[in-house]
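Only one chain is included here, represented as structure tokens and corresponding to the form predicted alone.
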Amino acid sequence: MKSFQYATVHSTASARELVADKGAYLAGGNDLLGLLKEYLISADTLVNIKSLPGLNKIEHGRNVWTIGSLVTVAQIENDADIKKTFPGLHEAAADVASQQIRNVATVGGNLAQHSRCWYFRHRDTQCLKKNGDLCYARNGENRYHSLFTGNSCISPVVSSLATIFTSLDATAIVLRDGKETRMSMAELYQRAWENPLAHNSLSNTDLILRVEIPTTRSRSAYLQASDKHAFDWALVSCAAATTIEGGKLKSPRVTLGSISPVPHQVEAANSFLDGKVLDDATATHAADLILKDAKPLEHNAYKVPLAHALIRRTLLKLKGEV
């Protein structure tokens, strides 16, 4: 690890000024410190933002809930009101890594974490995501990689919270150029879909301040499949959220994680589900629509049937059948 300066800040203005072009924000540090140790990134200054006021709170509102970027994943997991109001968010938080990591990992850090692709993480490999010429995963070991992508890089987004936040139509409030900017989850990751060098749409000085979740969808669920039962990233994750009125789905949203550089939604599937009575046949057809254009590679074709099963199970979970 290269040497760096360290500073603790108490205002967002100071944080932005100290980070500038060659610094990095530090909160839980689970991802950042690993990147620094492996010489995958460098920073002249680590700016400790854990003392920024108001960003470690969960605020309940009638129409919108607000979760600060410094709220830990464990806080979400252990909040009884979140478990009642947004059960899918509780389930996603409970599936993040280990209890020790959840105790320090923050919402902002979970959303902003970098690629887990082993070619990117290997400091001696100059892959496409590190300004190289090739995505080595395409013709190499791609067991954990994307089924959908908009560019030559097939590294997927691995944030569990991004998957459920997308289905809940959550909005990230980002401090950009000194002003608060509202970004949907799709917008927060869109640059990674288009640009192989990007992990998300954030610049170096952009700072996630909070996430706002509308209460319009009263039911939500999250499931993931991993190699190990605990302390592992998802091979595929699925989140669904909706309201059920008169036995029919209203404004449903289904999102897949770990299969694309962005949390993956298909509007045709959401439109198909809207107004439907949820049963096995309906859930199965929605899964068919979501995965219709998947492009599996040599080692990750297993993700297609796995995702299909997860979509069906997550949707049926909304009505308590699995």
Second form
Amino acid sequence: MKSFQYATVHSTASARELVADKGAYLAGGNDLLGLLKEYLISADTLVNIKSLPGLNKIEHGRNVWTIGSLVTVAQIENDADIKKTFPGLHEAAADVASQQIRNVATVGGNLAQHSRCWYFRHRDTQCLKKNGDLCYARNGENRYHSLFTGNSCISPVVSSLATIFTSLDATAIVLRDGKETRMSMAELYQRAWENPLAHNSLSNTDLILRVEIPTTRSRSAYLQASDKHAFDWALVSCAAATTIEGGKLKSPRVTLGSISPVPHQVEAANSFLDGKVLDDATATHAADLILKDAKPLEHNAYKVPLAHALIRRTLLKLKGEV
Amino acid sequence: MSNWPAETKVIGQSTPRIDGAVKVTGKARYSSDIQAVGWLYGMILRSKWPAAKISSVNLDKARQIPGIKAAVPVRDGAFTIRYYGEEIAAVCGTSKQACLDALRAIEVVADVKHEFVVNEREALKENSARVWDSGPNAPANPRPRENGNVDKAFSECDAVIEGFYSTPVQIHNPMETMGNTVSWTEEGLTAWSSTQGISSVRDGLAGALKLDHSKVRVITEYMGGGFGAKFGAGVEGVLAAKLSKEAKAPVRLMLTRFDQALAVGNRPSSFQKIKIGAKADGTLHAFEGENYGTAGIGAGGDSGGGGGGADIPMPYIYKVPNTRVKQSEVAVNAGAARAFRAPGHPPGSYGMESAMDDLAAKLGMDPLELRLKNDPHPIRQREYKLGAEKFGWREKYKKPGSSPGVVKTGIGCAGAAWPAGGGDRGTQGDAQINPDGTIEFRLGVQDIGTGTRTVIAVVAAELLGLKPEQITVRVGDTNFPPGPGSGGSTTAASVSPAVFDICQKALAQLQTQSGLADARGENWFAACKKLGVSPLVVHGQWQPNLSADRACGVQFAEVEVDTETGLVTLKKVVAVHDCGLIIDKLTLESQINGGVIMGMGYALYEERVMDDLSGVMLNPNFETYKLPGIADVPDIEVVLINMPERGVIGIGEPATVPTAGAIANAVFNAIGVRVGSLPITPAKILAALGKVPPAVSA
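Could you output the structure for the form predicted together with the partner chain, given that the previous block was the form predicted alone?
Once more the chain from above appears, this time first in line as the rest of the complex follows.
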């Protein structure tokens, strides 16, 4: 990697000042150090934000829970209250990478992580995402790529937490230009839908401070399918959250991960499910709606039936035996 | 009958590795741990192009990077690059970062060629780019081999199936990557190599650098696996030596995982078209097999213990009276193949055993019955019967595709043969017996990780009436009497007879010098004391009637297949193996466990992915070159047949041969359709089940 300055900060103001245009925030470092070592990005300053006060806590409010951006994925996985209140979040955290990675990976880093597209990650290919002329994956080896995209890049978002946070209607609180800005998950990734160079909507100085999750939905579930049984990326992930009142779904949300540059939600599916009794037929119809406009490529069409199955299973899991 | 004692106390028991403690406490020094005084890091610049003509390599700027002590080109003058990752130059310096900076400062003038081909099917096309200027990528007329009258025989069959079975290129990924620390001074050259053949590395370095053999010493105290890729010093070893000479300091040049994926060996792919016919009772009558595969730019020169070519044994372990086999190899712009644990056999077993199950389905036969009907080998017959009982085959077997529900279960089996595994007749060794009763064996063999030190200690303890921990064993140094390369599963069968001979000679000599009728066991220390002040040194060598070759082996697999997600879960493997006289049950079981896990990776996860457009390998890392993890590994039950009458036979290779075939057949049995291509991924399962929609063109 190229040489860089290293600084540990104790306030968000100095974090922002030091990171400026060419620095990078360092928390768990799982993604950042890999990018630096492969010369995929460079940073003149690494700003260690792990000592920023107050960002490593999980706080339980009556209507809203707050998860600091420095909370580790393992902290979420091991938090008994989260498991009870947001079981889908627990499940998503538990499926992230390996125990060692979960121990240091943070919520902020998981949300902000870059594309895993193997053309982007390759040191000697100059793809669209690296200011090159073409997307190699589109007519190449696209087995891990998107079924949906709003631009010519087909690398999908891979954050498992983003998938479940989207279904839970969570809000990211981002420090932007010295002010706290509230962004929905859709807003947090919007730019990746439009712009092949982006993997989220954050600018270099933007810093995710925390995530707020409304307790509106008492039931949630997450499932992912991978090539292997552990320590493998999701081929497709699915998260769902809802409340069930009088046997009927209320404000349900279903989200897919790893099949689009953004967490994939289809409003028509959510509104179809609203007020319905959850059964095989409704789950199947919701899955049909969510995948209706999928554009499978040569090697990733298997993700369509796979996503379909995961949607049905995740939805039926919401019924639970609670 | 072998000359081993009929009754044994140590041989055949489960003896923990005598070097287990130093390994788990980190005291064992692997090649990548060696820190010779004043050592420098070495690194290699690799081609970022799949094909190019290099006209010049300018190292001046690299040499000016602070901390850099030397830089050398891989060869002088112009040369041709034929694959992504081929070596261009190397540097050494005081830190890794200095080397990385220097690699980026090297100026390469290249005429980049846009005509290249990295995938087999493309390379076979008439208008394909050529890997070698000298000729087409594949021979025009594959060599056919025919026995009997195949065309006539097929017309006499009651059941005929045709299948297409393919296997990917599998990358060599030992735990320790390839590499050496080399110190080259006026006095000579010392290489601490991660190698499975210290003698072949010594000879290779001496040849490449034009040095007398006597001036080159190779040391391999501990090494982390080789599997056929580590017989030679390799380009990286020669570069380390040249750097050491120029820098006047020892240079440690261990490959990174990225390097490892590109240029130091792999198992060739196979594309097998198989047609078999049988009589109504299941008797095989006709076979036709066509196969091609790629060994990259060719079979590597480092293959040592076996070919790195793309041919496979067909029709594998079966004798079919009428057979026709055509095989060819196709070159692509990718790293060369090398011998890889049982070269040719895992793909050979996978293809033929898959075809056998497809035939059994056509005949309406239990596939185990079809094997018992046709497998000519009496040992495998025994193994199938024993394994079927342990596995519960008869209780578990149901017709392909008849498992109910979304998650379906299935079982399968497959067989192995390994033609080698016997001893190297040139194996020699010494033992020094001290008057205090301590004894040290010195053999110029290396422990590839299978427990060779322990095997030597067990054999010596048995014959001398001592305990294994009382035996000191030194291996891995070319200053010791010569030993075999650890390839072809030969090591145990080479060293055990040599140690036997050393012990017999030591006992005879001790008897003479001490006057005691039997120097073994409780008399050992008294006998040694009579040596007075001079230790006794005896020399021994491999002797006949103590080892044999040709092990068999069969494996049974049970899987669950989720027909909605395509995920295959391997639940259970029963591995039944023979390897003559069992020396140490524990290290033997370890090798079989390892073989099954490696075979599982081949069946379900591993695959080199090359990109047609850019010519690069897309998965030179463990993120997307997927290997089995502990969560994937099934319950493995090892069942051993001890055959002391055959003498010692190696097990390393047969243990990994039948796994992929057994798993593939279990998947077929579960879902009732054949996934004719390894690795069996969720994507392929869903496709085989007809669930995948067509692509939408952009």
